[in-house]
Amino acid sequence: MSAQIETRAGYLPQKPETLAAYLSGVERVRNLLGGAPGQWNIAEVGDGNLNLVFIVKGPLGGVAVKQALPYVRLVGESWPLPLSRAHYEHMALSEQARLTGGLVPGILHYDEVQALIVMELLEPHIIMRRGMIAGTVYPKFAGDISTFMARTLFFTSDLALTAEKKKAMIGAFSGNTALCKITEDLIFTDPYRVAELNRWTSPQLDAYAARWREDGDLKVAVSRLKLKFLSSAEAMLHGDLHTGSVMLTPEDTRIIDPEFAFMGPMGFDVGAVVANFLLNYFSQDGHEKQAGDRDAYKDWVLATLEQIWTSFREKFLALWRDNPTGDAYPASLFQGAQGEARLEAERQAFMERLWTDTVGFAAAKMIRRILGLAHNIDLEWIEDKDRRASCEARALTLARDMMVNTASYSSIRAITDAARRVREEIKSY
């Protein structure tokens, strides 16, 4: 990787002691925060992979606040990034908060030069892969992610669009190229591959992640997917659709960082959603203090998964049959009853090619969350590596499954079902 760094005129990365003078000339966040700089609250929060972030709290209200670095904060200056990434960002929360309103935050101000958004403060809002780590159940999650993924993946597809505006769509998002092949190498190519950055929980799974990387049916299972990334421009996607990207109450739901966002297959954004359901299902085991004391909440964790899909599903179909607006299946061609019954037919055909993608795509998901760079705390919270390592085997032994062999899963209940019994029969690494 290049070690050079992206400069730009007037760019400063933020601290608590210089934000407050920015804020302070932004009219509209400042009479939001109330009070005078001096009086504000703020501190870095982000604990991401690429960003800062900031709370900033005065006497009348509070901010949050996101700034780009030109690089990868979980590596530092030796993996430079595009500060452009916040523009991209902005543009996906704008199109998204159009098409889903009150399930992403508010945007207040957005600074093209410092790459910062400032948005609205989300309270008492917590990330959901905490929630989920702690048993929380959240009953609005189901009913919100089907509405919010179904909504923005059909309004951005060529079901919805004109041709002209749908290219518009991909030509706006092109230059995501950055984002993009972090997605590429790390989900589709470095966890089957001697890579620097790969880690795992060693030397408990050095065997898997030996097999891995000799393992030909997996190679040409996840070089089929990568190049459906590559190629495929069906809709606008959030392209990092994770429990660590969503915050939540028990009451209300709001999806955030969107800087993944570009044009590419719809199942990479369910399949992600599908992913971590699994994982956090998988991870229960090691955070039980007393064996079977997460029973209920992993019975929760299926059921919801089980919902959001079906839930999904239904939602997309109903958006189509009410909005036959794109210049795709032109509905000049399906008129009267007969024409009806054979569109709709084509309807099923098209979810079931878009589930087959979303299998596939959890399967990755999954993989690279467990021998590739960036770790979900649902797994490595687990202090106990044994346990932890029982776990992560678990999980990859599934998604291998799901991979290579796609077509055994013909259902969500197919998959929660094998979630269960790969559970009962891997008792450990």
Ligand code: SR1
Contents of the next structure:
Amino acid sequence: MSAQIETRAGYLPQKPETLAAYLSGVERVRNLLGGAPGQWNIAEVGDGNLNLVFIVKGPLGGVAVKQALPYVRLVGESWPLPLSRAHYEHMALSEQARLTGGLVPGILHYDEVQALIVMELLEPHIIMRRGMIAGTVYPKFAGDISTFMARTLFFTSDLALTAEKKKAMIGAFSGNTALCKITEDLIFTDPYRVAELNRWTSPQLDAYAARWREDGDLKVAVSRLKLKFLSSAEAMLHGDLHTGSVMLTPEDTRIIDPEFAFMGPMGFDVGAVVANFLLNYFSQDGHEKQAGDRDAYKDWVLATLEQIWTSFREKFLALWRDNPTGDAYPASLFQGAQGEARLEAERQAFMERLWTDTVGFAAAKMIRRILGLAHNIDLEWIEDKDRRASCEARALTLARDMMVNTASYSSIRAITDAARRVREEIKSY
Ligand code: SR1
Ligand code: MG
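Please give the other form, namely the form predicted in complex with the ligand, since only the form predicted alone has been shown so far.
Below, the chain from earlier opens the complete complex, with every other chain and molecule after it.
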């Protein structure tokens, strides 16, 4: 954690009372809202861990306003956090918009000094995590998230970019160190040691937490993943691609909140999606009103997870075949039918390595949401602590095995099968 709260000349954290005056000075937003500032309805609705989020509605339309605070909202001023994260979020959002078009919210205004972004209001979209807790089916999601990941990861990698452009991107994102440090500590380190901010369902999972802190195999495995996270600048990552970073309806998907963006290992983003689907799957037993009433939804969650990886893999490979524009794998080395066959075999091998990374990162992301600081409402909203702990114990058991015995999960099917098996086998924490 940095020592001091950042001060920036002119920066003012907004309140519903001050925001109308600010927005009335932004012509594009003023016109979009319509009417006079006094007619605008403004509410602060942020329920994330870090920022302020306002919904503003006028006679003609609405906008969403996101502003960084100079500290971690979840914890308070004792944990300072640089305002520059809005700069990285704006840069990543602009790049994602260029690469994926309508899969991110439109940017209407950006103010670097205020660390503030005004975006298109997504209505009637809701945060995906909430929809999945309610048991809502999203038929387009697998197609949309696989397109988002394939395009953002492929086109910002050495497979598509010249070395010069790739290095420029590494430079552009290299200052987002404080957000990376959150991940390095909260995901790859704290759940495996005594840390002040750790929490878990207690006393039910006390023995699990203790075992995790004593597990040498797990500590080696998570440290290998941390090294990869620290050192592998493969592509521009969203950096926090969980189901709380998705707003959607059954017809439309938008990926939001890329403030953790940096140039990192591709499997970290893909693993985040896998982890959050598995956590939701295991949470479903806790949301049943009658035994079995979530069975069909559980099947949808796992079937969608399978589709996400399968589609992502196909789309990424197709982009590579169609856009061999990067400095990696020079075309001059792979001429003729034999050369193309060698390159295709290497593409398949690349996807296998990416899958291995995905399994490991997914496991790390599951464990942190149960034994670390920031938890998922999928599990947190299960009020009965015994019931919640049983769901969490299943998730922890699968995650540990995925991290330590990664090689035995050679396909997405191996993971969904294991999830079903663990759910049957572990009756209680
Ligand atoms: C202190 S921030 C905790 C978590 O919230 C964000 O959504 C990220 O997942 C981060 O790790
Ligand atoms: Mg977020």
